[in-house]
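Read the single chain below, which is given as structure tokens and is the form predicted on its own.
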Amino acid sequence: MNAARVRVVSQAPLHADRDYVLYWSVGARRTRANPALDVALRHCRELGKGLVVLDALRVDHPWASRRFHTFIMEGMADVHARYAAAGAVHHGWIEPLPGQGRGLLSALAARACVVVTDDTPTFFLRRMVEAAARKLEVRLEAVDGCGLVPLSSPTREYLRAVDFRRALPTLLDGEGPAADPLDGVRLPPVRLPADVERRWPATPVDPRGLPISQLAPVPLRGGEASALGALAQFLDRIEGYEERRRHPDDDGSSGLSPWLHFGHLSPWTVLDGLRSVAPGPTQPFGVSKSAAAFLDELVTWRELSFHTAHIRPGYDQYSSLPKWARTTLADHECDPREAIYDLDTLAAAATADPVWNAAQRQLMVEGRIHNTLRMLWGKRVLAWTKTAPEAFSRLVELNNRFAIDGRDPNSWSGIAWCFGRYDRPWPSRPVFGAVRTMTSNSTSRKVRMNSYIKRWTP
């Protein structure tokens, strides 16, 4: 394991005389190719201790809904069986009411030799880990398992994808995690503390009874098993990806983002799969042209987004956009709009644009938008809103409410790109100023989407 991936969050001591190693799983909710699990198991071997995995789910975080809870809980069921087979205790706990999970981590940590968790800039998770570190009286290590490039590797912020892409060969971490660290492992037996079993029992929970939004689940199953199945299906059709991904009618995108977002699938697992089925000369990964086109999305764009979130404070705020973009959008704030739609009209896919409506309906039902249309979806909202900051906040709300991979750095970057991030100034246009424009008519001429629109039009 690259030592640069391990960050000591709490300088409290490691207690070798305690009962177990605690892995607090908050980002990489998987058992395969998981750097944090690698570190936790190393501690188990060195200390001769068993492993307890805390996999808790709150109800009071922003945009909590039955859609996201269901996906995460399905993933919990997958890892529970794998941990049990290795002799580890997996404590999957669903908070029934806000605040009822308070004290659970501390109670488990009180009997832990060391606590290991995931280091990720996603959503509120880093703030949660930092707050926990101030309360625990035991060493807390946060391990970066976000991507092939360690978060600590770049020493500066990359403002353009082309610059990040050029630097990749020097930034990549050659030491990936174990493909399956639980394979053949049998850990010393361990039990949960009695007060934890009594106060926070891992009982079955129906998300329909929780005080969260009852937004319907997506027609996908969460968890490692489903993620690996989706990856296998994608690998079967990887050749021709660079052309097929463009057309909504072909639906050629990978569809892996939900499992990547919730940590059910590792980018190392994806890379290994691509190398096995599509080897080739394209560097730095040694894959075919089609596989390289996908890796540019998985590595260049996804990891650039994570590094922006890691380095730039307020990366998810309108104020973090490039100054030139904010200036030009402000200069054109008074330009006439072709239409103005409120948030409810947008959420209901009730605009006069059939292409945009189709994309929004796919988001409402499937929790995703085809990659080609996702950028158009954002650009059109900018054209239909009185001010750019208001358009930004509406896109955040729509994306984070409906998208199964919303609240992810990659998702935030997709929205920010619509307002000029990672881009350059273009010839000035009404409303957009120097920010790149996109229209439904121009997109319709470039890609095949007649069947797509028919499918998503009532």
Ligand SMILES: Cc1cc2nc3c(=O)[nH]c(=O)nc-3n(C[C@H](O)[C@H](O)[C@H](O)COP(=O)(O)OP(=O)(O)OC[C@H]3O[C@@H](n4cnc5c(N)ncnc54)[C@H](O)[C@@H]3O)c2cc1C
Second form
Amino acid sequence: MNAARVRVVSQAPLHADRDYVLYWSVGARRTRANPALDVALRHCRELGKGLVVLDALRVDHPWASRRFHTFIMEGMADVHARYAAAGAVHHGWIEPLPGQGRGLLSALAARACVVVTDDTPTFFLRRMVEAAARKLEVRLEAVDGCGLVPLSSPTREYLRAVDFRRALPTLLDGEGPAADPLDGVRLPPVRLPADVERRWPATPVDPRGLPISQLAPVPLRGGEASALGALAQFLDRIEGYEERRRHPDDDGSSGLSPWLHFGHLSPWTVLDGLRSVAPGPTQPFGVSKSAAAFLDELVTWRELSFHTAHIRPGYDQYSSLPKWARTTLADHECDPREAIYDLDTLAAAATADPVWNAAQRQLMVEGRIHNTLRMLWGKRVLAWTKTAPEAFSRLVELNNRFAIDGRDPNSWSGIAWCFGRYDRPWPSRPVFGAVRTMTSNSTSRKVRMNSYIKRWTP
Ligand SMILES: Cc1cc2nc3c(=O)[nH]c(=O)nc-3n(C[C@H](O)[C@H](O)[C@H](O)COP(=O)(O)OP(=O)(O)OC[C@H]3O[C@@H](n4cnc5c(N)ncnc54)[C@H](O)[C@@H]3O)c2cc1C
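I have the form predicted on its own already, so could you send the form predicted in complex with this ligand?
The complete assembly is shown below, putting the previous chain first.
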């Protein structure tokens, strides 16, 4: 384990005389290739203690819905069985009403030698961990399991993917986490504290009864098992990815982003799979051309997003966009728009653009949009909104409300890309100024999407 991945968030003492090691799983909700779990298990070995895993789900976080709860709860069921087989106690707890989870972490931490958690740079997760650290009277370590490049590795911000890609060989972590750290492990027995059993029992919960948005679940199952199944299917069709991925009709991308987002699937597991089925000469990973094209998305683009979120304060705000982009968009604020749509019209896929509506419908039903159309989807909202900052916040709302992979560093970087982040100035156009434009007509000419549009048009 690269020590740079471990951040001591609370310097309170480690209490070797207490009952167990506590792993507070908040980002990497998986048992395989998980650096935080490696650290927790190392503490267990060194202290001769068992492991308690707290996997709690609040009802009051922004955009909480039955769609996301269902996916996360399916993931909890998978890890529960695997932890139990290793002798660990996995406490999967769903908060029934806002505020009822208050005190649960402290109650578990009061009997813990040390608390280990995931270091996740986005959404409310890091703030939540920092707030917990101020209260706990036990050492709290946050472990970065986000990707192959440790979050702390680049000491400067990368403003273009090309520079991050070039620097990758020097930034990549040589060591990965254990592929399956629970394999063959038998931990010392451990019990939950009685007050936790009594006040926060892990009883089955139906998300239909929770005070959250009742947005319907997506036709995918959450959890490690489904993630590994989807990965295996994708590995079978990896060759030709770089061409097939462009065309909505071919649907040639991996579809792995939901499981990556919820931490059900580790990027190291994906890399191992690619190396075994598609070895080749392309560096730095030693894989085939198609596998390298895929890793360019998974590592260069995904981890660039994580690094921006980690290093740039306000990465999720319009004000964090490059100055040239904000200036040119402001200069064109008074340009006439082809149409102006409000948030409800957009959310209902009721614009006059059939391509955009198709993408929005796929988002509503499946919780995803084909990547090519996701870029178009974002750019069009900029064309149809009075001001660029307003368009930015509408896209954040639509993406994070509906997308199963939303509320991710990639959410904000994908949206920000539509407004010029990681890009350069282009010849000036109405409304967009020097920000790159995309139109439905030009996209229709370049990619195959007739079947896609038919499928997503009522
Ligand atoms: C407006 C907009 C919003 C977006 N919102 C999200 C989001 O909420 N969550 C999300 O995960 N991605 C988002 N993206 C990035 C990208 O569209 C998705 O990651 C990709 O379509 C997911 O499908 P896939 O897993 O089949 O991708 P694949 O092509 O199979 O790629 C593999 C993995 O690489 C990463 N990746 C692929 N493309 C990108 C990219 N452009 N930027 C960063 N990482 C990438 C993802 O983790 C993806 O799962 C957004 C892009 C745009 C333009």
